[in-house]
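For reference, the chain that follows is the form predicted on its own, supplied as structure tokens.
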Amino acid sequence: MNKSLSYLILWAFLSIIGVFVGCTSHKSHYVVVLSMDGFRSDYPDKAHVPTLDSLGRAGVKSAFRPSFPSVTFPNHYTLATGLHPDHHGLVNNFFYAPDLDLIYRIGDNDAVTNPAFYGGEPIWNTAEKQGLRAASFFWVGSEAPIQGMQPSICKTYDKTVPFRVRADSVIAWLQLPEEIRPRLIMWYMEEPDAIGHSDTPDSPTTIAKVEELDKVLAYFFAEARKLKHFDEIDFIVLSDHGMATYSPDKYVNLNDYLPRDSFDYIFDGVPTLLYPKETYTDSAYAILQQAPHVKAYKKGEIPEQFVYGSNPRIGDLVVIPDIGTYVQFRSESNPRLGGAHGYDNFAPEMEAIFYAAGPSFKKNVELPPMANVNLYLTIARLLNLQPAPNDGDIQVVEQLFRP
């Protein structure tokens, strides 16, 4: 039986026998999810983050394992749908979609708002279909009318909006009249990802940014506690992936090994997706076996643990650098020090944070690392929603909640 189908059957059965009766009714319950991009799982151990520490004591925390590739857009959409990128179709931050004959680029508004790129059902659609209003402040996918729908409240991405202003907006949404108040809110901050890229995750400036974000959280929760229905809100604070430092001595320029004109499309970085001309795949694959600090795979031969390689949008060759290696395919080499993600999603450096606290969650519990495909089911469980097909594991999700 299909894994997702079996979970749906189990979900329906548990609902019938009353397992969820102890949960707050979804009609008087709220879920607020914040993603802080690139917040590595060990940053709280390196920084002074009293708000996150308090959140961990008040609820559940875990290292959060991203899906492969461990980059921003695929993982945020995985968080929204519970599907691996291989299954929802957003297979990288940049890729060619042969089914559409279009290129997806994260800075391209036409691509980002085109619903044809997005498969699966995002949780805001699940909520809206079942009578609950949802709101998004910059969540990946929410700007596109997926299945002809968007959240009732939706913001177009603008990185110039200060983080406290975003927090104020979320509080304002929670203060709306009850009949139009969103029951699900998902909001986003692009740090500490940006500083981690430029200054590396090992830099004091990155740790300072982490501490700055913790102060934004303190402000947000201080305002949230003023709400009359604060005790009806479950809060989740998480990230999409971690960050690793790469160094000039491990830099690889694929232009030193392969001719550019033998490829239809090249999307370099971590990972690198290559779309070779039809007769060149085997030759390019053989050559790539000689390149240092990387592993090259034909699309259908990528290790099973990555759950990646069946989607037609993935290039025929995928180059996965070793941790600490940066890859480009450029006419001029540019080795440098920096931070990157997109590596093996099981590497500790790629682990993100997950904190959850509120009336539904256990208190002061730390769980083993958890795959991020489970967020969709977690929110569905909190709001008593019938989930769409997904790759989550209901048994993992149930560990988060009070008996």
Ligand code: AMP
Second form
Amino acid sequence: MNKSLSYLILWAFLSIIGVFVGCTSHKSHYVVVLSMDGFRSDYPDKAHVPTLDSLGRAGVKSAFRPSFPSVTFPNHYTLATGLHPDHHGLVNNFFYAPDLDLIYRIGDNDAVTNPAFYGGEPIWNTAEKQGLRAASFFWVGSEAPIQGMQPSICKTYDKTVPFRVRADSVIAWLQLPEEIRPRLIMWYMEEPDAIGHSDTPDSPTTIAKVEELDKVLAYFFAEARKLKHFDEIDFIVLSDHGMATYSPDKYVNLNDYLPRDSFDYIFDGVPTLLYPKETYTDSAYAILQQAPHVKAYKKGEIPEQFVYGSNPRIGDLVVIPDIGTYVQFRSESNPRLGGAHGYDNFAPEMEAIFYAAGPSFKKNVELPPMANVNLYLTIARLLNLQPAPNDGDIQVVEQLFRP
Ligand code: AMP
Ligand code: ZN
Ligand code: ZN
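To complete the pair, please output the form predicted together with the ligand; the form predicted on its own was given just before.
Once more the chain from above appears, this time first in line as the rest of the complex follows.
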């Protein structure tokens, strides 16, 4: 008998008697992941959030360190794939892809639904390929047929859908007949990111929004608790990044330093990606060393901790503002007060919430911050899925689980 056939027979035998090497399997086990955009890790300490607090007591509370750049699309797709943006190819919310000769913009439906932008394997594909149905309510990437696949249930993005309606859909999906019920559900809310941008993370209105979101969670969990199989569901509530206040006195307009026509593409903001015309990189780099409140790097010389700089889609120059600085490259300057993210992903202001509670997780445990590349492996482990290659660390993931 050849080796692979005997392995297959052994695997089938172990499966029948319910032994899965290295992990436990449960026939009907569900994972529900909610992302609340821009929910900074310290907001729960500043607000009255009884639902999040009880989630922390019921399970594991930690914080998620975003991957660089600490913006929405790269990080949601990192959460889905377990890969750093440098490795999955969604290198910013806005970028030029020389491999496709196309520009990616988060508001551009043709770009967002084009699978060619998305590398790696999102967890919903891993699940579907291994026979488990997955559902997405607005998770970044789920609208594109990546590897020719999409989650069994997925929605076209529409930010006007009220959060409670989204919660109701998730509950309804969990009530579907068992044969078609999704085993993995990933859903999303745009707040408190929007209010953090407009009003700053320090404003009372941001804290009020956080409290409002906690009430949506209270509603969701009250409904979930009514499900017969509530005890079979592992819940994860997380965010993609935090938020920092920037002020007008530290505003930088790169237009004051560099000629626009020396660049093929400019994507300004935090961070700023610059694509200098041939031979202009060194001059632009030298000039940028004079600009205040920013650090400019040549691609390839970006400090290792950012895991950023090998992907051809990253501009030849990357400008990372200091916390407190907003950067533009515009003909008109617009210095103002506001909130932003996209900064150094190790800055405490960029840290996001992470809560996990359910039958698989430890109870009432607080863990130090973890890199968000670990979510993919966490879900794979929960659903007993063979993971695709990823940047997660199984030792970090194992700390979350009950022995
Ligand atoms: P950011 O600029 O990084 O703060 O991006 C946040 C914005 O991304 C939010 O205002 C959302 O409207 C938008 N967004 C989040 N998820 C999606 C999605 N799946 N499709 C389109 N836009 C999205
Ligand atoms: Zn975000
Ligand atoms: Zn944002």
